[in-house]
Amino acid sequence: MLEAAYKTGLVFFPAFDWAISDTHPEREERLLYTQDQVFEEGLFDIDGITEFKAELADVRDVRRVHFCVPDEERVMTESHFISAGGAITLAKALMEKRIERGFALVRPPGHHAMRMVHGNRGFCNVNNEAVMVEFLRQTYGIDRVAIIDTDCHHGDGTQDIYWHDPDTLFISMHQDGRTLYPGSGFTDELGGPNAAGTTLNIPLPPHTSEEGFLFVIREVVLPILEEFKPDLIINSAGQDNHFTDPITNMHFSAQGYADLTRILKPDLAVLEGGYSIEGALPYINLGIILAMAGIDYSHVREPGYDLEKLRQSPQITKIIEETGKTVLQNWRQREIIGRHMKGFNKFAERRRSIFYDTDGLHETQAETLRVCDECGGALKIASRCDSGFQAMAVHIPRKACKSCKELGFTWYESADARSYDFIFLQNRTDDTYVERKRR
């Protein structure tokens, strides 16, 4: 009888009642074929691999991360609460030492969901990894976390949530944003002035193969993780880098995904994208599960795989190597970059235009951050969406200094309720969330 080298927990939640449409690639079949494969291969007969049932996240879990406009019930469905809850379920099991590693195979996905949420963008409404991470911090005192996003699309939502957090290392490796949604994730996107260098992006050329992905993990990601020394490593485990994926242009394989997992050694992985429903996902997930459990996966092979046909060109190899050098240089010079960003400014401002492609909404944001040498900084966001809602949100970070905490309260209390439909205060120092509505 096979035995797992690492006790591994799995959660499956196909979300039968949620799909963008009956024919859209983001539908329940994404996980049904994987479930069938897992049962056919007898993975649950292996000692040390255990299935857990997803719990529901609650509104308080979501409010540690997001400002949902007009409210959580309008932005989310029950499936979103269960998907985020499935990630929390495994996080609890890990902290309680019932497992050593966990993989939440859940949908809807979440890594395009930003701090402010008016609807669905990139198939995402709520950020499952961020909800899980902030639950771990609040409940178990976890501090430094690394989130490694291996989805083919840039994890712009996770980047937005942790842009100003010096205790969260976010690294996204993805297809170059000049060739794929959401059109972001370039090497000069490094985080805000209070957290410079803890956001790192590794854009990869179309047709990158296993050689390129594994080079980045070994030569770029692992050295940075070694220096950052996180308490936990989270993998946003998107699977749309596969060579058969219908909406991307990469050349990764099931064996490659298993190798990546074995090398990265994530404590927890949460499923993101991946839309080759029959030809790739069952094999990718089988390989990832076996790699997490420390079991031989050399027999895992999807139909149509041909290493020679999928091998990347020397030109692609050169681009990846140069990109890796740039990313490492940004990491090593992060303190200098941070001082340059801060300058002599008391506040940093960002203005952004955000498109919710799935829901067809357009949002404009004006963001103000207190530049601070002691914490992540008090943050204020003024948001206007063509849904008709205007919101002002204040975030007081988890380790806020006295000045940032006081400023956060001042911003909230002085906001004119006649100018906004909603005014939110997310105070992470004591895990409270309050709101006011237009008078």
Contents of the next structure:
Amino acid sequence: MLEAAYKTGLVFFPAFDWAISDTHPEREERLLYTQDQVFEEGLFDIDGITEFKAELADVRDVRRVHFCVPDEERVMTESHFISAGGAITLAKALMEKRIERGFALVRPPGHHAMRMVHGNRGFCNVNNEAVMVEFLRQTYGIDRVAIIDTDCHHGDGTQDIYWHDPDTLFISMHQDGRTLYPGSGFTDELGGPNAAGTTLNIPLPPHTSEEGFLFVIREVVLPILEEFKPDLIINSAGQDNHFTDPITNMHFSAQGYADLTRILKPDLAVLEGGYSIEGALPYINLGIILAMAGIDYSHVREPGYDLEKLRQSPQITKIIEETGKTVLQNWRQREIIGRHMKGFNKFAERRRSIFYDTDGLHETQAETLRVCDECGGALKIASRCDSGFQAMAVHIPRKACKSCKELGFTWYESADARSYDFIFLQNRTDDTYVERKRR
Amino acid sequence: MIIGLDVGGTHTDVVLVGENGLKRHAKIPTDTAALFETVLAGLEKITENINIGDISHAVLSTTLTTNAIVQNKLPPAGMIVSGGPGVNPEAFRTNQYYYITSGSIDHSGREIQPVDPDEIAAIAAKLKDQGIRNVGVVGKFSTRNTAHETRIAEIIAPHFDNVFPGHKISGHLNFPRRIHTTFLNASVYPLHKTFFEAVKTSLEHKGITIPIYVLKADGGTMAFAASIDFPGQTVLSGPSASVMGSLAFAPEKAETIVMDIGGTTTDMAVLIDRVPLLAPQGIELGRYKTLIRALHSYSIGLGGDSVIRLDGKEITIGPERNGPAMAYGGPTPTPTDALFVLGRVTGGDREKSAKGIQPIADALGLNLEQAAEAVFDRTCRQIMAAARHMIEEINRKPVYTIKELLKGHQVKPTNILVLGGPAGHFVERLADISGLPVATVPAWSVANAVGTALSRATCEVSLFADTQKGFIMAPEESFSQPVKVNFTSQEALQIGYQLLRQKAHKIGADMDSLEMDVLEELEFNMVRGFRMTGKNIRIKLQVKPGLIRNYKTITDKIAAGAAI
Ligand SMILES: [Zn+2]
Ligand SMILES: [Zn+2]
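Give me the form predicted in complex with its partner chain now, not the form predicted on its own.
Okay, now the whole complex, with that chain kicking things off.
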């Protein structure tokens, strides 16, 4: 009889009644064949594998992470609350020691959702991982967290949320942004001045195969994790690096994903993208679940798998090795880089324009961060979206110093309610979230 | 009139029920070593001086197959298993006659690797050499494409008494469970067939020629003739007998917990508006997890004869049983002894009970009656805690759509029905603790046999359609038919109802009162290359467990009649 070496919890929420549109990759059918495979393999019968029912996240869970304009109900559907809730369910089970590892097989995905949410970007509205991490911090006092994003697309939403947080290590490995949505995630994106080096990006050339992915995990990610010493490792487990994925160009495999999981040993994994719904997802998910539970996965093989054909060129290997060197170097010099970024400035500013591809919205942001040596820094974002909404959002970080906290309040109170539709205050120090509306 | 016979661990209960309620009942000791004689004796006793022409049929619930499996007393069955990619099927090995072959099918029913006839022939030769007579054949995803199992069965059929392809045993997805279900089915086949043929022949010799039905674990029945190929379904019918016997006495619109409080265990089940809740997958027996449909039942090691333990000032009851209550000469004090001390039960030696309870009283600094009261109270609280736990487990069951989750029905018990030896004494206290109305099942001591007699035939069909590939299939029914790309789930449902009616007829259901029910109806658009190319449809239909037509005239009489 099969027995899991690690007590593993699964939440399976295929959202069989939610789709972006009838023929969109993010549609009802997406996890159907994965469910068939998981059921037919009898995974939920294995000793030590437990299936949990996803709970609903509540508005407060979302407000810990996001500013939703105009409000949560307008940018999120029920399935978003369940998807994020599924991740929370497993986080609780882990903290209560009912499981040793957990994998939330949920949709819709979330890693493109940024702190400010006006609509759907890259199939995502709410960042499931961030909602889960902030829940863990709030409820169980977890401090240092590493999020390793192995989706084929740059996890720009998660990056945005943790850009200024020195206690969250965010590493994204993905297909080079010059060749794929969202077009970001280069090695020089390292986080803001108060958190330089705790954001790291590892762009990979198209056609990277098992060899390249596992090299990055072993030679780049693991050494950094070793040094960062997180309380928890979270994996944003996107599955669109597969050689059959219709919207990307990589050469990864089910065996490769299982190996990656075995080596990375995430405490919690959350499903992200992956759109080869028949030929890849059933096998990748099977591989990941078995690897998490510490069960033999050597027989997991998708149709068309041919290691020789998928092998990467020496040229690709070379590019990856170079990128790895750069990333490690940046990591080791993060303090110098941070000091350099700070300079003698009291504030750091950032102007950006953000495109919500699914909803066709365009947003411009002006961000002001208080440069601070003691905490993540008070942050304010002035946002204008062509949906017609203008918002001012103030974030006081979880471990804010006295000055940053006071500044946050001042920003919130002094913002002119005639200029904005919404003025938000996200006070992570005492878990309160308030807003003022246009006068 | 109908005969209901339920073989229990120690007693076999037989009833004869009809328009006038309980016409006759008998209790005879069960001789596990001679089950055939026990059953026959029961049937003879109940039909004594009765006009056989007045008996429509008999329903039997036996421990035959269950015991044989648990005691490992079966002739070994062989298994030929093809897994393909995924979990190594070696993990599901049943015995030394278990062979893994090449050949595989994927989740959509596509052939990944063909069957190798030479390999199969070689395995067949080996199994034959080893003296195997019955063989199960199971492939991963055989419920999506039956071709491999059918092909293998054809190749080996000439060499064995019986070959059982897995897709006919269950249409559900779960390869390991399908392997074990098929294996158990193949294993108990000869025993079940021989036994019931012998029963039938013996009865015929005595001039009793009535149709015989067998009770299944899902609380439904099946004509004996139809059960021959599916004897696995008769495994663990015992718990369903008492649940079905309680059903008629539950309020019509209610969520009822049924508690069978015995000597060693208390068994619980749930009725929603008088329909028993089914287990999500299937029964588990020993090391076998199966796809055999069963009532959701929950058993705890706590009954009238359970051991009372004192841990400091904390009383706990069970889960062990060291023998009968001290009042009946047992070695250790039990909840039954507490009832003796309190004077609620008589007919045993109260002095011995008092002797057993006294040390507990001393340790707790209570007088004898107070200690007995504390033991009794603790027993009731443990039972209610277990009931709450069962309900939580049921409500924790995952669901897969937004609608199900948001409108997801949460079971909230509205009343409790108790049966079993000491049940009557528990009514008041269980009501106090739970805050729910509690009642005993009328004639509870034969409720199991009454339930056996009054249960109706049940069955289930599973359909799978892929309109992109252009087919609809029902694996268990060996049904498959081409469909057009615009085929709808409404049309699939119509086919399903038709297949279900045919199946119900075959297993001897009363066709005029069929209650058919949709268990699952899912329809997905299949999109390939950003274009809709077809539909993927999954449907499950059942004849739901319940009581036969006209049961009410019978159970009303039983309720009105004196307790037995
Ligand atoms: Zn992606
Ligand atoms: Zn500060």
